[in-house]
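The chain below stands alone and is given as structure tokens, in the form predicted alone.
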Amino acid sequence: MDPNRDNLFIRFSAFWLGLGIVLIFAVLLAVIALINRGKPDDFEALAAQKRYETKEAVEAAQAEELTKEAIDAAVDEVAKSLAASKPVAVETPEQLVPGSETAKRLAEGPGADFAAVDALTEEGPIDEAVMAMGKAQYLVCAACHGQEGQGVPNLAPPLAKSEWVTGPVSNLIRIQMRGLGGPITVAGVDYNLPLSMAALNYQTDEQMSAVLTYIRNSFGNEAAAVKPEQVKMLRSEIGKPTLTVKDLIQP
């Protein structure tokens, strides 16, 4: 038996030594808490800073490409267009579940006659009313392609002086119906953007023909108008996979 276990002096000293160690740790923890009080976690601060920078960059790009003046100028035309529109029954599936039986059936079905669509393209004067409607519809496109069709880096290629814009009408209509992804060359410059253009097939035949006519005759472009009947002929393209350049007619 260890005689030191019954030594009161040793037991008393051990007690106070243990208590002192606990107090030292408590003081250290309190000091650390005081130093870090009010300071966010370093990793969270870095992540938040990046989010704020991205938010500011997006807001700046939107403010530059879609100005309040441009929106105000188009409000009247958009309001008139909405007021004049009449509800009609949906005759084609505007929205499909990818991989569904309907989507597969449309994708595997016979393609439209693109040559017949392009054969309807006729040179002639451009209707100012159509251009006004197209300009109003272009507000959606401007967010990516720019107010002057100059394109936005890492987002969308230019429409200005683009051979794809002034080329076969069927290309433009099909892109509106199905969207476009993958690399593309515009005016000799290669683009391989990270995001695909979304389909914009919610537009009526008149709205789609108007906005396509507008971009074909703006930003230095000059080409024949797109007719609503040409758009209607390609409604069967809705629901098919996103297009790539190899699916289009070379301009």
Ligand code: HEC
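Take the two forms, superpose them, and find the largest set of C-alpha atoms that agree within 1.5 Å; that set is the rigid core. No experiment lies behind these values; they were computed from the predicted model shown. Residue numbers count along the first chain shown, from 1. First, how it differs from the form predicted together with this ligand.
For residue 57, a C-alpha deviation of 2 angstroms or more is recorded between the two forms after rigid-core alignment. In this overlay on the rigid core, residue 20 has a C-alpha that sits 2 Å or more away from its partner position between the two forms.
A displacement of 2 angstroms or greater separates the C-alpha positions of residue 30 between the two forms, with the rigid core held in common.
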The other form holds:
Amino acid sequence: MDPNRDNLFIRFSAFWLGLGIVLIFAVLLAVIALINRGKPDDFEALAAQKRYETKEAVEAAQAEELTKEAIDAAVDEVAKSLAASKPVAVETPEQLVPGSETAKRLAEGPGADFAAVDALTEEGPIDEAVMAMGKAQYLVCAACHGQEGQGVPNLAPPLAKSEWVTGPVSNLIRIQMRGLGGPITVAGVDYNLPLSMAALNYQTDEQMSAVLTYIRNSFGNEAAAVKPEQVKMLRSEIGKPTLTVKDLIQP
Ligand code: HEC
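Would you generate the structure of this protein in the form predicted together with this ligand, following the form predicted alone above?
Below, the chain from earlier opens the complete complex, with every other chain and molecule after it.
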């Protein structure tokens, strides 16, 4: 048996030690409570308090009345920097401002007014002057699609015998306006090329309709001409994200 158990002195001091520890904790809790008095006790309340402080700071700043000259100078400054900034094309849906004109245009989705463009496509003789202009314009395309529209491995699919080329004109114009990327099947062959085709919308209505008429009537292809009016109708496509096959009308 432990000899200390019956030692009165040890029992006595153990009692006071225990009581002391309890007291220390009680005092500690009281101090903590005192320090936190008046402070919010959860994160939500803490955040609310921060917001309130910000609101007070803003109101104080607003209360310091600005002169008309100061406001005019600030507006002038903003207008200047806006005028100097280059507009940036919206590339991904995350960049859209909800409710903006661009968002509304995009929300219309495919098929909005493309049928009206395609309805203007007419069979008929192909103008030689237009073909000549298209051939000159095709030099740009040839870099990727090949001199004879045969395509270049790992760069671009063929235009020769491509159902996309002889298909709906609105597809072709939109590809020029917005570029095209992602997997595509051309003449029965699946392509998943490393680089997308960039938009080539710097071309005039006449140049673009000519080059599209040219590819529709070269390399063994045969299809109706593309009209400058049709190109003009789809200028609103400029600035929208790069197309993928699912944005196009299946040819
Ligand atoms: C920088 C290379 C490049 C240039 C220049 C280029 N394209 Fe393309 N083009 C591509 C690629 C890559 C694709 C396939 C896009 C994809 O992966 O979905 C493509 C696809 C196409 C398609 C649809 C698929 C097909 O093969 O039929 C058409 C039509 C087309 N281009 C027309 C043109 C015309 C017209 C020009 C010139 C005005 C042109 N391209 C210039 C790279 C290019």
